[in-house]
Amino acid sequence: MPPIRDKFTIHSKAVVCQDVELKGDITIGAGTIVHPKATIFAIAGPIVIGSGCIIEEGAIIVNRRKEVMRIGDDNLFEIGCRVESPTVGNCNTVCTRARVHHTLRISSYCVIGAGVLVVPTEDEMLDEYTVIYGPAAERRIWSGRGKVQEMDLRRKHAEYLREMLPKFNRLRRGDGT
């Protein structure tokens, strides 16, 4: 297998800490925040991350497929989660230490609970507003109630991080360095 060529396209309004591990062809959208010690690997195909996403410490995002991995807008990847899903819609939350296998596609407004392991045996697309929780990865559909408040809280969180992260971390620019 040929070596992975690094090519990073980081929007000027994105906040990406220097201490982030990036490999492969990665595009990061406007307003996206990537904490230190996060890992984003485009092993087989490129990764395109939309705007307004928050990727916290220790989060790992990996694309093992040849197709483009598309991550929509306003997603939250919490501490220590691992996502290999080929598509992630908008406004999703992947909680702390959750793991999502490459056979699962996530639509929008979904929540993968803390510590949940989601490994479907064949390709599957999650319905919108699906919540996966508990050690048995049980599922239910969220009514969508509180969606506006959740997004307002996430915007405040991002605003705070945009202000504080540059004060204590060096930032990375989009030239592959």
Given for the second form:
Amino acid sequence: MPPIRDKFTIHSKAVVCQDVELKGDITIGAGTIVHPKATIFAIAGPIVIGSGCIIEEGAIIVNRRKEVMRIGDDNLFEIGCRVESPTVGNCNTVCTRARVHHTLRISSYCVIGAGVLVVPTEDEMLDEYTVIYGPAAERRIWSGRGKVQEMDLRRKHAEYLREMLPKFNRLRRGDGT
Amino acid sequence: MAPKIEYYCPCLAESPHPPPPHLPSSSYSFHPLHNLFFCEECDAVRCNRCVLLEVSGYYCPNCLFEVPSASVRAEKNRCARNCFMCPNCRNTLTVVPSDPPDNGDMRTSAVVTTALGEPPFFLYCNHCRWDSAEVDITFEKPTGLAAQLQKFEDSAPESLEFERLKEHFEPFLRASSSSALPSATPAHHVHANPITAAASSALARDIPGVGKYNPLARSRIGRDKHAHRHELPDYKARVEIASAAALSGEADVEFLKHLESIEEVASLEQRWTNSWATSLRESDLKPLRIPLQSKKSKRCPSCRHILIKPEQKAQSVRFKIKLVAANYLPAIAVTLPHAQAALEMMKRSSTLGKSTSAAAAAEEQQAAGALIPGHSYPFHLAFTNPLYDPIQIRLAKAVPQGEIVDAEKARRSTFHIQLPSAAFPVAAYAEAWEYDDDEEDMFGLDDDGMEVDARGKKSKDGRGKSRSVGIVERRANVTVVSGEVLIPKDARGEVKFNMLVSYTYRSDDPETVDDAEAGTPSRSQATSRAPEMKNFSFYTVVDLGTIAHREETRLSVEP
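Just the form predicted on its own so far, so send over the form predicted in complex with the partner chain.
Time for the whole complex; same chain goes first.
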């Protein structure tokens, strides 16, 4: 197995704390916030994260496949979640301690509820606006009502973090190596 | 499958002996210590099965409003304020405004400082994202939802039918309740509220063979027969039953015939909190009012002394009276030292990756603690003393009862238990700073060759001990003793045995015996006016795990 070569491309407007574990080829877009103690491992293939994402503490994003793992814009990865999904769209929320397997592809506006373990046996793409909740991972389609307010709230959340985090944490600047 | 210990509550049985632990029904008599109460008057353990329950108050779990018991019945056991439950996932609903109309340029605006959202408001579940707009329930104002939904609820066909029934019976109720009374006191028994009128007439109902309960009437029998002579006009329902079937029966069949996926049918859990049968469709589920919960107080069944009395305020979780067994009985924890040693070794050698899921960890733990036939294992019992006085504990194997001795003997031949036979002391409970130092006194026969590993002052494993029965460690108010279980080669099943724990403690209450007060204390024992030694004993069941079937050699931790 070839040694993992670290190559971080971090946008200048992104806020990535010092205490984050990064490995592999990682690209982080504008305005994205990575809290301390997050983990992003691009073990076998690169990871590209879009803009405006919020990755909270204890979140683990792992790419064990050769192809690029693309994460869209305005996603929220809450504390302790674990995502291995090869494609994540825009405006999703992966709630606290949820775990998403690599066979699942997430489209946009989806919500993976707290503590939910989503392990489909074969490759599956979630429809837009799918909500997965409950210990048995039940699904339903959200009507989309309230999404404007939610996106507005997320933008305010990111804005606040962008202002507050650098005051209390050291930031990691993107290095080209 | 970690080893555990549970306490026996006799539940007012005559014989104090517990049932043999291998019977499946005996598990209901054994409880963990935190579920047990202790009655000081009777000096006995009480459990949740034998206590008397009384409701001490009702409250809404969402808004924590204490509902007076009179309104509970009127509000049909639900919260009358703005608390609603999601019909889908039974979570609490919040009131949210709708989105502003989409301008199409939302992505470009960087910061929006004013709060978005405008009426109409609707109910929204944060967990499953259900909202009441799916069933067309919206509100103009975010407050006073109860009133806004009230007229909606009242127009349900079942509710109208119920109201009509009540109106129909009301004159009859009034007549029967007023005619059953003598003319002397007519006033205060006429109920204005038809609900309470119905309740009082239910008490006064004519049951054949039972005398009618009538607190004020002098001569009862003649008057009753007279009262029920009233003619009851026939009741005509609002909706004809034949046509009502079309509403629910056939329509349901049609719906089920055209089902596309099972999720369209509302599940049982979603439907059974309703007061009456509602539609089967998932899409018809309406938000429900949150059912009230009750705070209960518990009493001893024999002396009716209160064991648990919660505080009146709904948001406080404390108790005014709290007589729990944990304050009286020593807490016992069972561990298998060889299992712990194996687990530590596995933890050190495994990688730090988070790939170990919970299931794999549990499996490894179970394999580590497996009891392999043909070996003998020590086990540790840690006793924690909750009293402010030191106690002396004595352990014994529970003597099985008479008739089932043969079965017991057959069982007993599967494994042998050795327990420390001498009484051992456990120090009194005191605050942390009052203990002298934290050194461990090592009693027993293992002074030599004991390595104190880096885990600190945890229990030592059985290596290097020649005999492992006895006190292992004494620390603060905890004493750890060890016993041994020998499993012969052909043993099967679970290693469970009943253990009798008896302890003596010095009680500070002097004996209130009359002759002790007269004159000089002249008792033969040394404790005259001084505190008495009291004795208490209880049974427990110790479960060490299941004997592994196959001969597993990968985790043997034998010396």
